[in-house]
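Next up: just one chain, as structure tokens, the form predicted alone.
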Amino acid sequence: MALRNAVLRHLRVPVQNLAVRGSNQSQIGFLGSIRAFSSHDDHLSKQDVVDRVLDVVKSFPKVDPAKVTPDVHFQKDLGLDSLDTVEIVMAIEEEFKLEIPDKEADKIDSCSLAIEYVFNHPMSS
């Protein structure tokens, strides 16, 4: 306990009390300047997301790149099965450094849904 008190005595930082001046303005001392941080300032543009999702789908071995558009459906338009769709979603996760929950991944069955999901995800990069 004595060692703890000795260490804490050396680590203490003096703090000034709030001083109220005339018109309800306060001086906060070393806390006077507050810096705001954003969790993710460099969010991708919609066009960047579209281009990268289309590149991922076009690079899939079973896909004809000429058929890939932002509105293409994986099964109806490209003839992919459910396993292929899962593989494309996993490739999108890798491309954008995301982890898409299974419930959400099951809903992504077209380029447009993949684009919307990635664009609206706060941590896509």
Contents of the next structure:
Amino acid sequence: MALRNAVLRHLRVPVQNLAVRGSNQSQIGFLGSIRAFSSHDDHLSKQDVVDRVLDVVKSFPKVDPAKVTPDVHFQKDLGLDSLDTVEIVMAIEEEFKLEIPDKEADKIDSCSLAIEYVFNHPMSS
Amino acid sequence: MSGVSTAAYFARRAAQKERVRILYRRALKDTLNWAVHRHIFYRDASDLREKFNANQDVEDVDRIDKLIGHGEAEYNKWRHPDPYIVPWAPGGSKFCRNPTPPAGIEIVYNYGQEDNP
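Can you give me the structure for the form predicted in complex with the partner chain, which would complement the form predicted alone we have just seen?
Once more the chain from above appears, this time first in line as the rest of the complex follows.
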């Protein structure tokens, strides 16, 4: 019994502070105001949104990644088809777990509109 | 009739283009519903895109209307009975699950003291 306790004491891992995700900028004030892995505090920062949207657009096979900036127009600057814009909007929906209604999705024509829409949507994650 | 470019013609073409885009969007989502695994989905999505591209140079407005009608009939035939909808969107499982209570309703914390207010 004493041997078991001695072994356990030897193996006990010291308690560490939980590392909170870096993107969560609010302070660790009253314990419990932030929960890691909760889906409710999932507010994206604008830079995050921009990075992810640009990644989605760059990984589209018909797009030249060097030309992609946060304010490209899909049809005018990148030379894409209207069906290609539909595909890009669907890829953005999948990336941010959103559901964009058909009429809204039709209006998204450029990177800046997409970034704005995703950033202002309350449920994007 | 003879392809004269009036405002009405352009308005009609624009409406048709919008119908085509919305149809393509719904058909693509439907394809994803049926073909869950991505490698199958990519194959089916390219087939769908080929079908749309084959008709993209048609100029006759009535023929375009007919083609769109055919496309929508095909789409209605192939609609998935249990599509994936994001949970918080209308039709999803979390939609209206926890609505915010109306303003003015609050909880009175007087458990055990209801008899003597």
